[in-house]
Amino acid sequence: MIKTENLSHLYSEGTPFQTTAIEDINIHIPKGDYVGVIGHTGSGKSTLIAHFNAILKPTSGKIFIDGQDLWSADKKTRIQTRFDVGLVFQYPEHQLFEETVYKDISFGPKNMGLPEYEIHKRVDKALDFVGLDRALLDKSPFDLSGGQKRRVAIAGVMALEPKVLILDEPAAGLDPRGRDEILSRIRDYHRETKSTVLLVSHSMEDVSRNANSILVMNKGRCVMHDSVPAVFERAEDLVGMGLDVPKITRVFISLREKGYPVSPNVYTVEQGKDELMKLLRKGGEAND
Amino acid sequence: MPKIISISKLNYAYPAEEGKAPHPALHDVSLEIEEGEFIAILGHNGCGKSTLAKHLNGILKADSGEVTVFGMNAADEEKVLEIRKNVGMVFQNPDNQIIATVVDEDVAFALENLGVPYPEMVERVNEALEWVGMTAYRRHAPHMLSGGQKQRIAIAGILAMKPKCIVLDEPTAMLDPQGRKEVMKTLLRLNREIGVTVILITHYMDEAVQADRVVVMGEGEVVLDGTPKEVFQNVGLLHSLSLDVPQTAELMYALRQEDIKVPIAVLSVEECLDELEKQLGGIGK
Amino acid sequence: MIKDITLGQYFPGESFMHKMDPRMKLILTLFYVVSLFLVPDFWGFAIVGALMLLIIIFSGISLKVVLRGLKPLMFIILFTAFFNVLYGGGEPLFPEIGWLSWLKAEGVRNALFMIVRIILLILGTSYLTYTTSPVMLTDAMERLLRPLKAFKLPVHELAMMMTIALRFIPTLIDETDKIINAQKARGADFETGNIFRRAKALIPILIPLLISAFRRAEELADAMECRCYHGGEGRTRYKVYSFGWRDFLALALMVTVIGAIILLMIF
């Protein structure tokens, strides 16, 4: 679905102040593939995503997208990307503009050009996959709440039927409560529509928890690109590039230096809670 | 130690705006807060967190109940200056609490609005970066740092007022794990080496049970308050609140659900290593 | 896209300029301006360029910087040469050439005085804001226009007004920048159709904006609120300007100038 050769992008190109915000990312992410993305910040993984939508032009190196070469092709090509790959900026909210909840759900898809039939379909399809009533939509988004907001933004993105969804950091700022439904309502979203989903974040808690691989960006470079296990089988790398692996996953860590035989992959309490049980089990049939 | 904050039958609604009822936010809330303690408090978006630490320093006025600081009655209008010289208050989003254009002016600003003298005025902007960590960066543009840099220069500027207290609504909310513990070094280190009273309100577990007293409120109520171990304790009614617990203590819970008698209110990695190897005793080893 | 736009351009630096005391600047400037407007003739603009040549050795800017600032004013200045050539008066120059006929001394004279003049109007004050920084001529406005005052001219106000706008202006840029890329995500189009297309399409950037404003606004009111801030009575400042001996050298050496042009305009 996504495919980097060699991407890189400098900031500031040619002047004292060039950086380097991504040097040579080679990834393949499959159709209908739920990736977390971490690194902290300035690892370079919000540059890395503002590429796939075509809002960022490498430096150097090629992007496809379904197997189209993103800058060889024309400029409606491009445009069309913009829908093809729906991309939630952190904050989203921020954007949110129209009189009501249904014009600003609508805007994406009205911009698609698509007849008003269709965009009334596609505003209550969004709405039912973040979970807000109907009777929300001829408020105003600036009475809602700091949860509903995000949504109605999150809506309006999703309403594009993008191939890919791409969300940077979209729990940031909310409470626990507002974290666990919006993270829900995506994993929803994926398993229903089948689409490929970006997750961006900085916790490893709610990526292990959501995605089914993940990507690991750090200074720049993709340093890891697997299943959440794969990846949890490198912890202590995690830990040494200063990312915050699950408390849990620690513990794990620990009890396997101390020389109990438990998996070190483990970053649910409730995988945590079956690994000892079959230890103590094992244990009990022992003492028997 | 003395009681510097009491709180008594605080209720708080916020006026009807057109067409719409007054929006209750607190309803009668009683606490005590002694000098030097550091309180987290813990509670879900819309559970009044924020108005009752608005009231601590007069920028809200309670409609009935009382809030005493320093001995002064929180909404005493003539006394305003003194009250939030002594209890400071940092907000969420750093971008918008720093008025002026380079660091050191921005720490100077409260000085300079309480008529502080200049000789004076430059050694506490001094100290006060020097707490925080911030003295490199004192004639940097604060557009420039990174957003728990800039947290750390808005507590500069409080901690220049040279408050008793400090009230931090969620002031690690917007930043990221890096900034977080920079945020939370910074407060640890004001709390144990002046003994400044620290209010943290947050979202964030691995941060209130570093506390010494956690306050869990729920729709405009106290609903806990007590150490973290105390607090802690309580897994089942913390979800019904739909808030966080530390995954240590998640996991001892669900040991607990299946009759292994382990404590609960287990909060860091190595107390939950000590508690497993208890339990293995060197099972598979 | 949008950061590249230098607004209000300071180079920080060490010179003598910079570290002049940006009051004693503000008036030299204005005695500056009002200079160029006594000069009677082009000795005149002789003794002012050498006083601004002295400025731009003493700034440690480049002149190729400031020239390139003038770019863009180019078509004023030359609007203005075209006009004065036009009504100019006197003899025609070139009297045996009838088509050219409109090209008189007068007002050739006249559109080389001005085009002279503008230029260094540009330059002098160009050099003001290249070696003070914003803040710094808030801070020395403020100062020198604290006797008005008295005349209830709410002069802290202003410069407060000023100080938070300088503050949040790099703020909102990139906000704007992180808002026009959240439109363009879901197919905004900013950059086809006719003029009144490309307006409507400023909507969904502009609304946002606002509202972000009034939001921060309101938040830093509560913020300066809670740093004790209640006006200007009773505030000291933390930053002191003094006079020092760059200072009393400047304006020894625009008072020289003026003078020598007062002479120039009685003989």
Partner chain sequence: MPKIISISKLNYAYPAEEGKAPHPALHDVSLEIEEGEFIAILGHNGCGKSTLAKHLNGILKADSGEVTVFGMNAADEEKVLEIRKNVGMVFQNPDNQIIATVVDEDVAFALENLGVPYPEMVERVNEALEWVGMTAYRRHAPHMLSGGQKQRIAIAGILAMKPKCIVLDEPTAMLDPQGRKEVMKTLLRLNREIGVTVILITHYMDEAVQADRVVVMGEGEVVLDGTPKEVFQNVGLLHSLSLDVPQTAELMYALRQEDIKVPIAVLSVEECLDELEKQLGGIGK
The other form holds:
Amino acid sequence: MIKTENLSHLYSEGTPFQTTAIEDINIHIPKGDYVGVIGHTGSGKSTLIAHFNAILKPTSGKIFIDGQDLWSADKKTRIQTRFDVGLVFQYPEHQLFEETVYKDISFGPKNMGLPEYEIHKRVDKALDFVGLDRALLDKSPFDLSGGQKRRVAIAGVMALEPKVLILDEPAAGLDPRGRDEILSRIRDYHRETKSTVLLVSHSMEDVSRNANSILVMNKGRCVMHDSVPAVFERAEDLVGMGLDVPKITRVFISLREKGYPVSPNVYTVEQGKDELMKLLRKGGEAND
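Structure of the form predicted alone (previous: the form predicted together with its partner chain):
Chain alone follows, minus partners and molecules.
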């Protein structure tokens, strides 16, 4: 679905302030995958995803969406890409602007030139995906709670029915319950639509619980891109980069360092239980 070849981007190119944001990115994301994109602030995550719906033009390299070279295509193709690749920015509720919830969610489908019945159907479906009550449709989005505003903004992108849904830190600033609810809704959306989903996050814990694969960015480069288990086989490397690996992973890395014969590549409680049961069967002692 998404492929890049030697993708690089410079900010302020040719000036004393020139900065390399991403460099030599070569990735392939298949249709229907759920990818967690992880990395520190400044690692290049947001710059990378901004290329996927043509917000940014590569300084060098190529990007293909569904087999189409995005920047060798005509302008109409790039405009269509912005509908096919839906991007939910961090704190998307700041982008709400319409008089009612219905108008905000329907804004994108209207700009696609869809008939009214199709727009209404898409708004209705998007409400179900994000778990909002239809009684809110005639209310001003600015009268809603913070969590409800976030859902309205996400619903507006889901109503486009994009082939690819990209969410940049969709749970940022929410309390634990709100974060789990949003991430659960996105997981259900992926399962029901079979679309490609990219979840950008600082939290390896959120990514490990939701994604099928993980793309790790560090200093503008893609340093890992593999299945969740394969990435966690390099858990110590992730910790070495200072990434926020799950607490359960840190526990088992610590046990390993203390000499206990356990795997350091544990990222779920269930895996942790299995490792501890193995340890107990062996006598539960550290190696000399």
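Between two forms, the rigid core is defined as the largest C-alpha subset superposing within 1.5 Å. Here the structure is a predicted model, which means the values were calculated and not measured. Positions refer to the first chain, counted from 1.
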By the 2 angstroms cut-off, has the C-alpha of Asp24 moved between the two forms once the rigid core is superposed?
-> no
